Amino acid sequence: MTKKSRPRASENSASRHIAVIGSGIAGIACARTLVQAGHRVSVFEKNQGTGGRMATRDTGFGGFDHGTQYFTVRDARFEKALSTANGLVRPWSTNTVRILDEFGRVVASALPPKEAHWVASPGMNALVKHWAEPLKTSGSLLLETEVISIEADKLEPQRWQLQTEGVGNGSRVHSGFDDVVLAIPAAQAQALLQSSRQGKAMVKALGKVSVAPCWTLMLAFPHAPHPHLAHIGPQWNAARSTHHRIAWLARESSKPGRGPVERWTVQANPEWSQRHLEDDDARVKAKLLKAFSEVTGIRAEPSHAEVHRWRHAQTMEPLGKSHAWDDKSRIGVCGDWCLGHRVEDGFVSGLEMALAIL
């Protein structure tokens, strides 16, 4: 069978093996609902676990949602999967999203959100975590595994084998796959789709779709100044800021089931992270600081600063479309990107592209 007529999914359903590069949600998603399909699914993931930017940075003042902040809910495909969460979701009373200028004076705060905001406990990561311990446990997750080169299969050129780069196992291939699934950033895809010189036309697509970067900056306030108080700075809980460097603030220690020591997470604005992208962390730290200052009012100096660069972070321009798929190739893509940069796109993303494997 030459390459190109690799059999359609419905020819050999039963005995089809799948991989997805990627374990955000999106990857997640589209990995459990092939597995509930009765699919063969392995999935490689270059970090240490799964969730993408649902992340959460653990300390020793405790956890930090360093990515994403909370999420909404508007797909009832995406509600009913929330509901096999065993509670580990739980709504984020922020005391209503202020709206700041560029000195931190509240400009809008009338109404509270028209939504409910949603987070994970203990930590943002915990949802994609549940979700993927079953292909964990099954040993259908490869963690700190990267896949380096997409190649048709030595043996079954009809299938295709992927060429990985492990800690502590080194270079591997991966061999024996009917579909392709890249659950990454479009700008990672595309990469890799490139140097494998595969799907021409998806590539071509993906180079439409833009992503801005975020540095991320965690505080920890360990000491409020007086024993009577609950917390310092200002009484919100969470707002979006109109400062020249920061545009998401958040009290992490306001959000359920985390700890109790003041901590903060600051979100640079899109065009500040892109102007700084190859700074130090030190002088980025410095500078965020400064603004966190100017805007909160607190100047204590934090017991715990650190920063994080997401180098994908906010869609700036969308895909247009839940995923790509190329059916004769049986090589698809899907991530937040391909709708907008909501938690629920990469959920529905993740999803359709399972369904068009079906």
Ligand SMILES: Cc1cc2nc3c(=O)[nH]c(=O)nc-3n(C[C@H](O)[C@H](O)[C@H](O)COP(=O)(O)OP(=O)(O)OC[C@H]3O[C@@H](n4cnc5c(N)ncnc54)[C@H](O)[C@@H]3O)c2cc1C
Given for the second form:
Amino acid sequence: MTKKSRPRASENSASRHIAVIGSGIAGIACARTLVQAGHRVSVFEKNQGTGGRMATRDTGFGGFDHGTQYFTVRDARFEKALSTANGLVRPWSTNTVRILDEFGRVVASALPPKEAHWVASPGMNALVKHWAEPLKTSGSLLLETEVISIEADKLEPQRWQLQTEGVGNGSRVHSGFDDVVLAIPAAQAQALLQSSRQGKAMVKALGKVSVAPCWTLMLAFPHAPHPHLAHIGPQWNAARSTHHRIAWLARESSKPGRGPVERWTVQANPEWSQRHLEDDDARVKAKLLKAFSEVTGIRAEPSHAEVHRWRHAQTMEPLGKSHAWDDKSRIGVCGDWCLGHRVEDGFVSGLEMALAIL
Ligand SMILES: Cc1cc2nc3c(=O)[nH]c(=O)nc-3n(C[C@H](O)[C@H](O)[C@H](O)COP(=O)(O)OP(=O)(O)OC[C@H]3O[C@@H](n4cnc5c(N)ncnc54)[C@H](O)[C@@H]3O)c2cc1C
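To test you: the structure above is the form predicted on its own. What is the structure of the form predicted in complex with this ligand?
Okay, now the whole complex, with that chain kicking things off.
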């Protein structure tokens, strides 16, 4: 890291160029706030699309929200931002989320949810995609571009440069950044800062954060009766389960704006996911499918079954503050894991990160 002091935002606010790594809700909330304040922002995303864990998997049978299931809104700033996403965010009547025992019996239900359950439509990834559109149009969003190192800029050592690996365009160096924001899961932020030998104090602070993995199963039953007439299996649309493998089940086709084919998303619990983290897909699929049958009573063979492994899914121990920012190096970190495990935590964290830079 350079010994020269880096310029502060207030010294040269009009011409600041800020790199945001990660285009989940935290990264995009941060980036759009910085752009709205007049800064130049480049967002780097290793995946093909934006949204991160607010994800939708498209299949021939319809989409699956295989990450975030729904979100709740408690922060007025999040509520205000959502009001700009005209029509994209809709309430999901989960017909009250049930609580099931190990055998799939309903042990608690019927209480109307205290808070509305919101989903983006037509898929969970639509919200962040919408907010990222201006960045995409202006060429400030670099998809399929993984940041592998953060270094002092070779030409202007008081600034930063990023080394990236991109699909199709190989290794590249992007230079001239006044500030760098890592809006990625804590373990990945830690690894990137460590390998880049930046932000040692921050690396240490991130060590207390703990995030559990999650295996997700996606199932489609196209031969089931039309959903408006009858369902196969249970009459509820979403449930938390105490089954030793499964924590959550939701009927995708019950969400607003989705296709009609009977589809289920099933999420394994953190302990089981951790124990089976390195198992192969076929083994995990077989075990979760068996558990799904036990819980729902659905014995029909699905026409579509696939699993997805989230290595960094649910925060178990958060950082305890909305973001971390090192004023000397002008590197910051944000993400849901700073505050908790919810979409809104990601939004608030990204917003607070941007406000700290401003
Ligand atoms: C299975 C599951 C179920 C969930 N259910 C719910 C729910 O019902 N309700 C709820 O509120 N929340 C839920 N969550 C949590 C919610 O998804 C997160 O809180 C939120 O999406 C986190 O957003 P984020 O921007 O902090 O991180 P992410 O969404 O993880 O975004 C980080 C982004 O950074 C990118 N990235 C990482 N490293 C690099 C790199 N080196 N270079 C470039 N890009 C990089 C990633 O590809 C990703 O797009 C769930 C999560 C999972 C996985």
